[in-house]
Every structure is written in structure tokens, then in C-alpha cells.
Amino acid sequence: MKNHLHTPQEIRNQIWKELVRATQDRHHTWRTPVLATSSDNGLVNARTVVLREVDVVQRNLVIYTDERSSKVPEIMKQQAGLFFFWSSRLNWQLRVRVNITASTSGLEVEQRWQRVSQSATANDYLGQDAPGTVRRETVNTTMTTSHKNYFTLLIAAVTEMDWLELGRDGHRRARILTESWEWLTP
């Protein structure tokens, strides 16, 4: 695939194909991007998340989280975020600027929770303690569950992509907006 994508549309289409593929292939490196958000004190918080869904038509990236995690109040206060993806197979770096909304109720949340609740990951959203809670035990792999689920849907609307391809014959970089494209100096 190296350097055979020449037009902006070819590159844009391949980026979206890779994002979709990442939701279906557990071994795709884009399945677990880094999401950066702003904290209350103006510092940046970054964490690895799991890319669960991609809506190419709406240009949305979807992740799930526990509503008690620190990222939820950060997103409620400041919706701007950034996803960072790296693929050694493609030699591509992709930075994706997004506006994120967090939903803890509603039809979309309930439909997804019904699927997740039947899987092994359901306990991730049923813990009695919030993520990041200090534990008294040094190592404890068992988690006390609650009857309430804390499942939260994060929908990230893509506003801009910064794509970088590293190549032996030179690097290529571009800024991709919804309707436009700019080549950048790598």
C-alpha cells in the first residue's frame, strides 16, 4: 500500500476504511487509539481507549466508558478532544480532532448496553467502585459489582484529520477537513 494512494480522495477513503477495519479486527493497531481531553485545571489528559464503532456517513467515532471515569466530566465541560492513531503496517500517523458528546441514557445507549451486557466486558460498567478509586488491597483482580450499570456512550464528531505517511522516498502529510484538503510540509 506504500505510496500508491495519490489523490486526496483515495487517501481519505483509505483512512475511513482503516478506521472501520479497526472496529472489526482486534489486532488492528487503530483499535486502541489514544484519546486526549482537557482537565479542569487546563492540563491535557490522555488515555488509551477502544474504538467500538465508526460511522463514515456521519463522520463519527464511538467509544464506550464508565460514566464515573474522569474523561466524562472533562468532556461535559470541554467537548473538544483529539484521537491519536499509529499504524506501523501503513507507516501512518493520524491525529483526529473531534467534538465529543457523552450520553448515559436514551435509545442509543440502551441498544448498545443490551449488546454489551451479554458480553464479558459488561463488568467494566458494573463495578461498585469508580475507575481510579484507590484500593486498600495491593492486588485484587476480583471486582464487586453493583446492580446499576454506568455504561456511557461517547460519540466523537470528526472535525479535522492530520494524516502523516512516513516513507523511504519522503514523507507526506495533509490536513483533511470535511469538504477540503491541504497538503502540509511533513
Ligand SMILES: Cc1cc2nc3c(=O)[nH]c(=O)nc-3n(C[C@H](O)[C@H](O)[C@H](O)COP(=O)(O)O)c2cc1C
Contents of the next structure:
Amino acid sequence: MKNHLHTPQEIRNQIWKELVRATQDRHHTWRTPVLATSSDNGLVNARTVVLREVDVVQRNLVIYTDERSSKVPEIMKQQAGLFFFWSSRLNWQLRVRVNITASTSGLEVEQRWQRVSQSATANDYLGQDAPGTVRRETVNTTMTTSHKNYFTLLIAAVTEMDWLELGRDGHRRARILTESWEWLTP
Ligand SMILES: Cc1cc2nc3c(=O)[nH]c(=O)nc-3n(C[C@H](O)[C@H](O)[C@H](O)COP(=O)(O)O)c2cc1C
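Switching from the form predicted on its own: structure of the form predicted in complex with the ligand?
Below is the whole assembly, all chains and molecules, this chain first.
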């Protein structure tokens, strides 16, 4: 479908355009990528997250999370992570290597919390129990909230992308670095 994109620059621009669109369009499949990180003992961990912001100039992807979720200490220990995106509309798989920084205070966090705290998702960052805490009851949808918020920004600096396009007449794949482009065998 996207075979009209020929040059690396065209493809690179379109990738970033799609990433930005994903933050604005609820139905864009790239809005909910999987973020993989390393956990202790060389194990891996992966979970769905919402892509909240994309800074094309700084080449950053931004996620919101709860400070107490297990991904935060994992990132503190090993900041290398990987975002996994698939779009059946584009027929594109995108794997994005990142270095992630967790931020729990400061102006950037405060400004966003001001906005998020007024929204329906505020409770995601106000739970009395940390995410992953064992519960006695099997089902409990009512949540006790605390006065403290655990809102945390995960700022992921893109270091490398692996782009794969499936096409009827053949597939295309490339390794994309900030300043370089390498075509790969798909
Ligand atoms: C559609 C969807 C979107 C999600 N978005 C987020 C998110 O933006 N941030 C987040 O911390 N968790 C999000 N979650 C929950 C995570 O997948 C995960 O269960 C939780 O963050 C705990 O993960 P961890 O123990 O690996 O830290 C989302 C889950 C789903 C199904």
C-alpha cells in the first residue's frame, strides 16, 4: 500500500508522521504499542502502553505510568527498551530501540499531571495499592485512591528502528539510525 514511498527520507518521514498521528487518533493501532524491557536475572518483560506524546525533533516517545509499577525499577536498572508496533493498514512492523528515563517530579511532570488529574484516567495514578499487589478478592473493580499521586513520565529516546514492510510484490526492511539508513534482507 505504501509502495509509493521510495526513498529512505520519504519512509523515515512517514514513520514519524504515523507515530505522531497515533498520539492523536484513538483508532490508530500504533497508539498502543508493546514496550519490552529487561527484568532481573536476564528475564524479559513486555506490556501494552499508550503512546502519549511524540517529539519528532528530539526523537522521543513519551509514556505515562505509575511510579510503583515494575517497569520503573526495571528501567532504572537497565534503560534500554524496545517498542513494538504493528499496523495491518500500513503492513508495517516497527521495532524501536530506546533508552528510557523515568521522571517523577519537576515541571514536565507537574504540567502533565495538572491536565491528567482532571481527566477520567487520573485514578490510574492514584491507587492506594501498587500495581501488581496481590489481592484477597478475585474481582474488585472499585479502587481505593490515595492522596498522593504516582504519576510518572517515561521518556524514551529513540536510538534505532527496524522497519519491515510486507508487500505483495516483495517485502522491504531497513535499519534506521539517526544519521544513516541500511536496507536489510527482510
Ligand atoms: C490497552 C492498554 C493500554 C495500557 N496503557 C498503559 C500505559 O499507558 N501505561 C502503563 O503504565 N500501563 C498501561 N497498561 C497496563 C500495562 O500493560 C501493564 O499491565 C501495567 O503497566 C503493569 O506493567 P508492569 O508490571 O510491567 O510495569 C495498558 C494496558 C492495556 C491493555
